[in-house]
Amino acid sequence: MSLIRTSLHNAIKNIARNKLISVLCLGIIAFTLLIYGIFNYISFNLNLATREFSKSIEAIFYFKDNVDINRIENLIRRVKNNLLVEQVTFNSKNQAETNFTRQFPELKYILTEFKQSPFPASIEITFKLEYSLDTKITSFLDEIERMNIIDSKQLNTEWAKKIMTIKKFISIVGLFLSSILLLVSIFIIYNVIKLNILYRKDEIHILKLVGATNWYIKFPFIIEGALLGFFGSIMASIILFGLLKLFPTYATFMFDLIKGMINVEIIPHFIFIRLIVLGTAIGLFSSLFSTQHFLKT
């Protein structure tokens, strides 16, 4: 206990006494984590959309005009028949257009141009919570779409993969520029725990010719850069829950493009923890590294 005492004492001491390069540390490690948690958070969002959109398959089948109504029913009785499906709704051409108006009502005068509705019948094919988008489904969805009456076919699990393919990209991204800024602040602990070791050299020496240990000496050093990181984190959570309380109110028009898939209200600790994890092992291992060196020499 003595040794962590005073290893944590000496530590606090090298920070306060190096001012202006410790607020540079602590910046870059701020900013490091920072992006590491948006990078994390905005993942994290998407994978939440990419669950709700998969959570209830739903598939839309336009028929081509003029089908004959018959067809249209006989389809609709072998939908509903199969054991996957959970409900199946026709809507005509005429409630295609009802259901346009009552959506978009600004744009009704545009169906003033068309004599009869613009839009095609369709059915709406909702499958049971349980099944996911499995072998069965696709095949079943397949086979519909591959009957002459069909034109078309819309999946809201389309959107799940267009979701995860934005995902993968930001995933890749957010690691490049993560991991530049990593070994950047690396870089700026091992140098701060060098030129606090330079600047002991003399303390050190007189501690070794008295006896004392390799680890008595490295102690307060490896503490120093756990703290700057430990601190760093800290800031960076700080800074990025901040940032995700005053995201809606001071960026609006950005957040409502985004909102459909980024949730604000939702913010998960698990981020934050894992911020702070990895700013402590980021200084631990840069000043066990330059101990490692420079002690020894």
Contents of the next structure:
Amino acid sequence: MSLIRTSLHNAIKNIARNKLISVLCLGIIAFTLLIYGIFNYISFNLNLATREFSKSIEAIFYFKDNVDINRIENLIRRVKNNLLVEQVTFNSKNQAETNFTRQFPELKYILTEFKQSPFPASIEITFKLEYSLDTKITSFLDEIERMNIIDSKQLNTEWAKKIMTIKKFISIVGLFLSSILLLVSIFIIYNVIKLNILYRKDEIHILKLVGATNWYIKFPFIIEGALLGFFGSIMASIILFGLLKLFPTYATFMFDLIKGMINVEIIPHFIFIRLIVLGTAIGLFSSLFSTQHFLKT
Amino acid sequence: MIEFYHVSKQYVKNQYALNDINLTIEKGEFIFLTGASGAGKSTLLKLAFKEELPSKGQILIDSFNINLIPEKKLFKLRRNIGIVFQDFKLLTRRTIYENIAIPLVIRGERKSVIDKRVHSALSLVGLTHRRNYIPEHVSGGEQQRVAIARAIVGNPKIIIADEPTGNLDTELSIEILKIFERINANGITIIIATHDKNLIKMFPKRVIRLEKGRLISDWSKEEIL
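Following the display of the form predicted alone, present the structure of the form predicted together with the partner chain.
Below is the whole assembly, all chains and molecules, this chain first.
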């Protein structure tokens, strides 16, 4: 307890003493984590959007005329038994006609020209949410399409796929940028701790001679790194929170499309927790590496 | 007891800082280690508290070979040895009280224990009135007394002093030596490296003389007298 208290006290004193270096270091950590946080936020929203689109993934298969009803029933049974499928609805030719007249009563007169319903019978398949973008769905749909009782099909998976591609691209760019910036942060903290070790070289020597343990000497530096990371992440969180609060005002006027995809009302708290944990961890490990390297006897 | 068995130290190939030193120092002895600059006095002291490692030979403290102490356990050896340097090695931004308290703080001693023992150490070196000063604001002699107080506050078995009077005038040097005598009276082994012949004459003790890394004479207190 005493070691933690003393180390914390020394670490805060060190940060306060080297004001310029500490402020620069905090600024760089905050900037790095802010970039990471922004990409995390975009990725989170694209995930939400993808999930929203995926909820309603449906495939409609239209049957050829005069298909034996037994073959259709066989297909429906097979589709129902598939694990990917949430629901199957069969629409007969007559039902399709009824639906049309219900939806477009003003066009009802057109149908009087036909002796029987001009609409093909169809089945509507809704997939389970957890499999919504599974490649198995594609192969399953292809399998049905190849059957000779099927005339045509309609799919609405395209949007979800496009969003997924964008999300993947943004994730890769985000990961790449964040990785570089995180490395920069690690490098900065590592060197700040190195400078402090060099600055306090005499003190460290004296402490060793009077019998201080290695941990007693290392601990304040490690705490200092962790504090820099922690305060840097707090700064990044405050800036990110501010940006997310301000963003809807601009988004409403400027980015209708983006606004459609991103739910600006939601500020996901897990991102802030992630930033703080990541910032502290970066500080902790950078200072640990630095002390390992520069506090050898 | 401190024992050196065939101890040699080389910093550069074919140049011995210490060459085949054999030496035994009994518990409670007061020893002057003397010799010209570069004779190997400081190297010998550094080997005793394992700041340097011998190139050859063994060093035993209370029959324990200190070469075998791993880096992580070195603090245990150092807590039994008080070290005093010519340049004092005090923390300039801390008060005299804080400087003396360091060996106790690093051991995690309670505040009440620290207060009591720092007060005793300050009394022994006659600096109770300077406890809240920073080292820069006291004289060289007083700074050296602070260093001695720091060395004794942890109740070490041995005190090693490397030229403790090197920066002080004769009067202050005598004062410092008297403090060491008082400490020695409590059974603590004292080893002082010095090239000050007058001091050695004034305080007759066992004298070990080094020359170019070799031990050339070892006179007991009686022989000196």
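It should be emphasised that the depicted structure is a prediction, and the values quoted were computed from it without experimental measurement. Rigid core here is just the name for the largest C-alpha set that superposes within 1.5 Å across the two forms. Numbering follows the first chain given and starts at 1.
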So, does K201 move by 2 Å or more at the CA between the two forms, with the core held fixed? no
Is I180 one of the residues whose C-alpha moves 2 Å or more between the two forms after the core fit? no
